[in-house]
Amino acid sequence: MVVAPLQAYDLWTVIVGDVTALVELSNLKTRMLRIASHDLKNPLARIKGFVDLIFMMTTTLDERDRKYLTLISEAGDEMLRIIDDILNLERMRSGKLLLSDINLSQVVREVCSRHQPDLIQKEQTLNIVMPDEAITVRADAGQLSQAITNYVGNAIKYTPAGGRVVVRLTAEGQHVRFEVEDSGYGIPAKAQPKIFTEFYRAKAEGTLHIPGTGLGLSLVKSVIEAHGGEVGFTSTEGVGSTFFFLLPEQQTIQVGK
């Protein structure tokens, strides 16, 4: 329903819609993409199987062949990210938050931890800076979790080699503030006022070979603003980004031990 006042005429005018066939097409939609992204992983989990039996059983494949295998496997795997990723954002579409008490800072250092092995074969640094005591807020930890290492993730993928990260947590007055800065390739200028949007990926120098979805922010943007809060981000393109999020007063349960 869309009310709005005729004030010459000292009138109301009213424009009353019904929404259901549209509410139906949505949930149609919904269901139909996870039944597809269910039915595609069973698949692709085959083809990653047998590729890693063949890896295993055979000694006498030459480099040539070691590359097509290596290829397959590479392609299943980005396949299942692009699954995996359309999944959790029609999920976080649901709206359904499983709400608790979740150490912040201790989710940040888990998700940094798992980075490690990535960050090792770069090349990179990664500093964290956090206060000494923790900060705690209320939010479905897994979402929250996701949407950190999205952002973790892209600074270490978009940063070339020998590259520098830094993840910072800080409560700042009415908000709790995450950032991930890094020293990476930055995007153009006129790229960015679309960074958010769903599978929409920045075109820049060095960045074209590298495999992605376009769908890791849109989902950081749709998990922050579902829980009260903001995304943003600064970039300047051969110098690198910040990326960042902020949770409102209201999300914050304690600062302290």
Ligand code: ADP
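Only a predicted model underlies this, so the values are computations on that prediction, with no experimental measurement involved. For clarity, a rigid core is taken as the largest C-alpha set superposing within 1.5 Å between two forms. Positions refer to the first chain, counted from 1. Compared with the form predicted in complex with the ligand:
- In a rigid-core overlay of the protein, P193 has its C-alpha displaced by under 2 Å between the two forms.
- Superposition on the rigid core between the two forms places the CA atom of V220 less than 2 Å from its counterpart.
- Superposition of the core reveals a Cα shift of 2 Å or more for V16 between the two forms.
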Second form
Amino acid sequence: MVVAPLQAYDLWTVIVGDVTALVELSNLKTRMLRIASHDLKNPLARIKGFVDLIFMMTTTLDERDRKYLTLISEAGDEMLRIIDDILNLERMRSGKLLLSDINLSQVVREVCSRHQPDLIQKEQTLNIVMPDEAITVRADAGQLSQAITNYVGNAIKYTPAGGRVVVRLTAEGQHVRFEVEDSGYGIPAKAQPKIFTEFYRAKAEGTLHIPGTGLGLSLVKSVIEAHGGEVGFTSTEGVGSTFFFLLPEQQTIQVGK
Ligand code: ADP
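Compare with the form predicted on its own: the form predicted in complex with the ligand:
Entire complex below, previous chain first.
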């Protein structure tokens, strides 16, 4: 049902539509995606398992054989990643939010510490800037944590070795703001309008070799919008990007640490 005021006439317009067919179609799409993804996962895992077995058990492999097997194994990893991303997105979209009061400051710290190995490997620094008092929001802990992981993971992934990542969490009157700034490759202006679109991947100088599915940001957008918030970013190619999300005030309660 869509309701809108006709202010000039002091009246309301009400449009009522039957969307049963659309909802059924959407449920069918979700079921088909789940079945297809699950059915693909098992044979793929077998392919990867046997490639690894050949690697381990065969002593006569020459350099070319090893190269081909590595390529098969990497392609398998990539397909598994795509399947997991699709499943995550569909699970998120079709599931209900499990709301509870969560300590967002704590979640941010945990997500950042989980990325320590990547930071060490890329010799990057990550600074967390947040107020002393913990910021608590009413949200789905798993989904919000996944959204934060995607932003932080992208900042690390799309920043060259030796770069800098800053994570900020602030409570600003109307909303809570979470943002991740990086000194990375940035996103070309032409690609920016499409960046939250499913499967879209920007082609920037230096990022062509970086693997991904183009599903991470659309997952963040779905999660944050399901919580009544909004997402956004600013980016300059060759300088870096800042991705942020806002959660509305009613989702937030301030408590002591
Ligand atoms: P993926 O990283 O799997 O490709 P995402 O949906 O997370 O998918 O991101 C979509 C695209 O947005 C990426 O392919 C990349 O081009 C761009 N992008 C996302 N985050 C950043 C970032 N921090 N810096 C530069 N480019 C980014």
